[in-house]
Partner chain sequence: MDLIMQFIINSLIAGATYTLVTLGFNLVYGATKFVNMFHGVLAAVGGYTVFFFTQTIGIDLWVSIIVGIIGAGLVGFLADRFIFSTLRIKKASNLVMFIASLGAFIVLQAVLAMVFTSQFQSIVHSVDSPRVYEIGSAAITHIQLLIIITALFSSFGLVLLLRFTMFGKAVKAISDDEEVAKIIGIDTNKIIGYVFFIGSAIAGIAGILIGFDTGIQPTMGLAILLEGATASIIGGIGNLYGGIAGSFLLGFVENFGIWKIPSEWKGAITFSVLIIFLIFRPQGIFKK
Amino acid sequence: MEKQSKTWLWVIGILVVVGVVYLVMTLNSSTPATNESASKGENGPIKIGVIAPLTGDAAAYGEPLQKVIALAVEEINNAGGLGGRMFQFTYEDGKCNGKDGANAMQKLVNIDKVKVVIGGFCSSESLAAVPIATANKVVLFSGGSSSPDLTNVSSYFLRDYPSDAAQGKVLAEIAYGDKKWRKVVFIQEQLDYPLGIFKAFSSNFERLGGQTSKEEFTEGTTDFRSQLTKLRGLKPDALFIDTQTPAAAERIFKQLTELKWKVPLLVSDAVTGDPAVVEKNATILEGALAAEFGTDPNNATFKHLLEAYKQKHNVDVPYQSYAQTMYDAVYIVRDGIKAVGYDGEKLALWSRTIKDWKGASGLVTIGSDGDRVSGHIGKVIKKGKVEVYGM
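May I have the structure for this one chain, in the form predicted on its own?
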């Protein structure tokens, strides 16, 4: 009997141990994890969308900027991603227009289920994508859209590239105050970015006492002789070539030369952003005015971007003022998700707290209206090079 009792005690002990182990496992499976990612059920890659012009004339921007974004993503993922989760970027072609920008946003939101989109690059893309982003509580973060119409457009939109309100104001003040010009005419492409520059320049120039007028042309136009002839007849002090892309501007340069119209020029940063275009058209652009969001060659992060891009692609970074903000946008998104999680609503609120974030483009502060708190500086083209304008 004693031996039998000991056997039963041993069996009961085993059952108690098994029961305790089962209870612990049950509790662990039902108790919320303390790790933030686990508590939200997050796993797998962190999906981010990108809207940029990857075809057409504006692909001159989109293709190199896609490489800049990919460089930043590669750096982040090689460093372990975010808590071990890798970033996965999906690129959609916004073609630098509203229709395709909206289609790209719909696809990223409804098919890819992203909570953050970097883009659009062109203002037309962003303006069309904003309502979709807002309705679906998805953050839309642009590193290139500069139309003043995007200021305070939505709590879900922000940009680390400044508004063209600054570009137009700087040029208007130089034109009226320093150059003493009183009549400036525009040949303007019918897209949101050029329109934003025209509105900003004309409102400031006319406020000072000057006069403006314009001739418009549609995207893809190749013959500008009619518009240029009309503008020449107005006997202006200067001509503002206001295009979305350098390709369109170069077509106008060619016909200006053929018409033998020599007139002081102003150009948008779409032209000055590409050193090759400026050098190629050095003769007609000699003395032309522009305003750019500058770069700082002494900025360590900016220097790293230039060196890493050159090493990877064996060419210099084009459109460096845009490249720096696109590069920063990736890292700012990373920091936002790290701070508040992969949640569009929380990221939108967090975006308005960004202050003195240090990146390739300098210190980034986002205002309550979603705009970067900074602006453009005057530039002049001399001997095929873009220099700071000295009044």
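Got the form predicted on its own; could you also share the form predicted together with the partner chain?
Keep in mind that what follows is only the chain, not its partners or any molecules around it.
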């Protein structure tokens, strides 16, 4: 009995403390906050946050993309920063899940007091961070989240990477209309991006009259032999290799070759976004279809990014379709701050005015729903190179 009432005393005690703190905070809310941002606004470094998966399986993308961002920051700072002020980026680990994404966002917003965060990379990170961004008037700019759930989710969210909805539609139309395929099977990685592509493709393809089916696999799977064998037994017209990363796709290509199964292929733009992978697997990818919003090897900024990264890190930058958008995101943020100042609310409004901004990823236009406006274009792989389909 005694122990129970003691516990309740503790609970009440804590609640009282919490309540008092709340009162104190609401009373003090106006002055100190504005003082702080005012003094910082003058001449200190401009602080920007980044949320990316730095550990776990997704670190395979998070690590190099962090390096891309760091590269852009270094370039900006070496050129004198912005109005003499240097950019200071703080990187937090979102671990490709909601809880850690939210944690990271909380820390960046409340401890580092940033007004802009480039992140999340995984859609789960972004979805969890968005409410925090909105509540604190901090802009959340994703260079990689493609879940359709993020379209129009908040006036403080924008992304220069397009939603998954577009890719599947384009390919479904080519597959049914041009190629006259009626049965397409998928080997699909169980993550939000590949799942989004599958859903977009199959809903469009089936609407046109076709048939789809799929085998899913969890991230990190290395043995696809039995799944491929099973899909082969269904005698499909084409196989869609729908993966999050080129590495997973390569594992599948290898086993496809080993099983000696020749079948027309479609791939996700994770593959076409990596020219080294495309070239290395030229034989098996001959004639394969994809839909990309495009890495344009003739884009000067894109070429510069590739060279600079290679020079600094001695390897080619992987996941190029994301690398270009990440790189652009940093520069877009700089231009935004240049235009309207380091203010979350103003930047959010400014973000919706971005139109035909020239970057490594081509012309960037942001729609009123925060999504990048662009068409996915059908592509085909010939002789180890990605070309526009239908030329």
